Amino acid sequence: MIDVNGLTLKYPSGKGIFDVNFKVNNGEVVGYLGPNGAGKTTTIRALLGFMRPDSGKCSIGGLDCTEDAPQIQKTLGYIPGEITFLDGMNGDEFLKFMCDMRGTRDFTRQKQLIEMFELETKGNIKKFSKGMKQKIGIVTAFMHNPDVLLLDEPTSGLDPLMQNRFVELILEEKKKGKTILMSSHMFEEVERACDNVLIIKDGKIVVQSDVIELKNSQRKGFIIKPADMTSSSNILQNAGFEIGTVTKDSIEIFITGEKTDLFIKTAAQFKVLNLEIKAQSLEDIFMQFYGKEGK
């Protein structure tokens, strides 16, 4: 449904996106991860037809994102990373304005979304909090029942309860077969809602993977509590394992690849009082590609 092929868009500063390639299949939800400046928003703007690429192509539903942008935008759902609204307009006036532009006549979905996100639509949008503005953006993106949605940091400004409701909304849309590309810093929502993940670094895609496969393929962490800290620590270090946090009675160990068997055999050389598996989040995986520069 979404096809990005060799997309390059360079800014005068030298930053941008470079030879970006990926596909989002019909009915698939893909998380697009990376810090500010990595290229997520630039990619989404190219898909919307807001920016013309220097080279490469992208399409949605077989339509060219540059040449056929007006046609694509009629049915697309979009949440921008920085939401702005028309000056002096009330919330309900803005929603009516968007419905008129799209020719929407059925307001059933709009009412459901307003109730779901506990949105008060009356009052000047300019005076709304960031969270309230974000809710209006969500309602606007989903209320016309689009088949494809491009969501740029969609839960920015929402409290944890509303973030959770947004994930529920994505899962609901996923069951309906909607195609969604969602950029995010919220790793938990990506883990819960997305089928696949793209990680972009310095304008280039560095990882394309199934969410579960990505988590399973990365380094594994263990917290081991030995009877003798000094000797066991030496044994583990001599075996070449990566040592993490060390406390007065426990050692954090990280292993990669096929080293699980070696770790078990090494740990059998000393008395182990307790062994815990360290839960690995998508954020842990993400930081392996970015390190401190991703913070």
Contents of the next structure:
Amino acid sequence: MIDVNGLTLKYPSGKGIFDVNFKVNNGEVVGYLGPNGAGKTTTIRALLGFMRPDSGKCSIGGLDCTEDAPQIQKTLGYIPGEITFLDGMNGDEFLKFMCDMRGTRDFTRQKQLIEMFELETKGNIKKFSKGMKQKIGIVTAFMHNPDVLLLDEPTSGLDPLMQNRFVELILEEKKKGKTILMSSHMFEEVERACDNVLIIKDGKIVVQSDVIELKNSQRKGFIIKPADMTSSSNILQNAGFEIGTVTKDSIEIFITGEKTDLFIKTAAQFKVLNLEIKAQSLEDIFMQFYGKEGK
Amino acid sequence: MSSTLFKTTLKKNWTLLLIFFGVLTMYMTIMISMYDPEDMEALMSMFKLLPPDLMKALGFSSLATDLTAYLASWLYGLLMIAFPMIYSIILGNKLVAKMVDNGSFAYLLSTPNSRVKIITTQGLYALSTVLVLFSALFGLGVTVCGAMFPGALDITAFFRLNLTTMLVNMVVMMISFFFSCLFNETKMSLSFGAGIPIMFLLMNILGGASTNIEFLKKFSIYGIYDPIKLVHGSEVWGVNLFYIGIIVALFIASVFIFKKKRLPL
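Next up, the form predicted in complex with the partner chain, please; the one we just looked at was the form predicted on its own.
All chains and molecules follow, beginning with the one already shown.
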């Protein structure tokens, strides 16, 4: 459905995205992760046709994102990363304006969404809180029942309850077979809502994987509590294990799947008081790619 | 053109037009009421005491004694240029660059409307308000003159005057609009959208003040705009066509540039 092929878009500052390739299949929900300035919004700008790429192509439903933008917009929902509404409009005026611009006649979905997010549409949008603006942005993106959704940090500014409700909305849309690409900083929501994950760093896609597979393929953390710290720490180090945080009575060890056997055999050489498995979340994986000590 | 967008733009901007129409209504009414055929000679002799260069620079050059020429020199010489210019600068920037700068333009483009359609709508709104403004001012002039000095106004000449004044102001509107489409930042859009029309006006004033630098007028869009000549009936279609040509060219250029450019939305 969404097809990005060798997409390169450079800014005069030298930043941008470089040779980005990915695909989002019909009915798939993909999380797009990356630190600030990595190129998430730039990718979405290209997909919306706001910026003509320097080279490469991107298309949605077979239509070219730059040339056929108006055609694509008919079945597209979009939440901007930084939402700014047109000046001097009330909430309900804005929603009506967007419906008129799109030629939407059916307002049932809009009503459902307003109820779902407990949105109050009266009053000038300018005076609304960040969260309220975000809710209007969400309603605007979903109210015309689009087939494809491009969501740029859709839950920023929402309280935890509403973030939860948003994940429910995504799961509900997924059941209907919608194709969704969402950038996010909230690992929990990506883990819950998305099938696949893309991680972008310095304008290049560094990881493209199934959420579950990604979690499994990554190294696991163990916290081991030996009887004798010094000797056991030496044994582990000599065996070539990566040692994380060391406290006065415990050692953190990271291993990848194939080293499990070696790890157990090495640990058998000294007395172990306690062994804990450190559950690794997507966040840890992310930090592994982005943390200062990450490779 | 998108009628939904046109209506919304109108809803958000009609007050701006009304303010400028109000100010110009006030000036026009005062100017007409100050007209006194018998006093005109006395007034003229008084102005002869002022430095002729100064008068020429401000566009009050010809000795006008009939009502139509009186309005042409005192009202259309500067006020009907300067005030609509401010209007054009404000509106031109507001219609595109401001919305691109603050990001709200993203919402216009996230609907099934092409950039060309959106920009054409905004541009047509800009031009149509200038048309409305000068139609209203023409109507007002005819009405007020008819009430105060029945039969004194040469309506055909006054129409010619308003038509060309409207066109020169549409050129200014399109200059501001063009820079609004060209730049993504309000700062730049305003610098050029205001700077260039003001420069044209200053060139015209300076060029009129001294024969040494009269050539400056030739490079100003106002150089061929002569309200007194318009009233005195010489054919002005060449001037009008020239202005229409610039308006159309700038409009097309604006749409074309906006269609192609990258929008940081």
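Positions refer to the first chain, counted from 1. Because the structure is a prediction, the values reported are computed rather than measured. The term rigid core refers to the most C-alpha atoms you can superpose between the two forms while keeping them within 1.5 Å.
A movement of the C-alpha atom of Thr66 falling short of 2 angstroms is seen between the two forms when the two forms are aligned on their rigid core.
Comparing the forms between the two forms, the C-alpha position of Pro53 differs by less than 2 angstroms, with the core used for superposition. The Cα shift for Lys204 between the two forms, taken after rigid core superposition, is smaller than 2 angstroms. At Val246, the distance the Cα travels between the two forms is 2.8 Å after the core is superposed.
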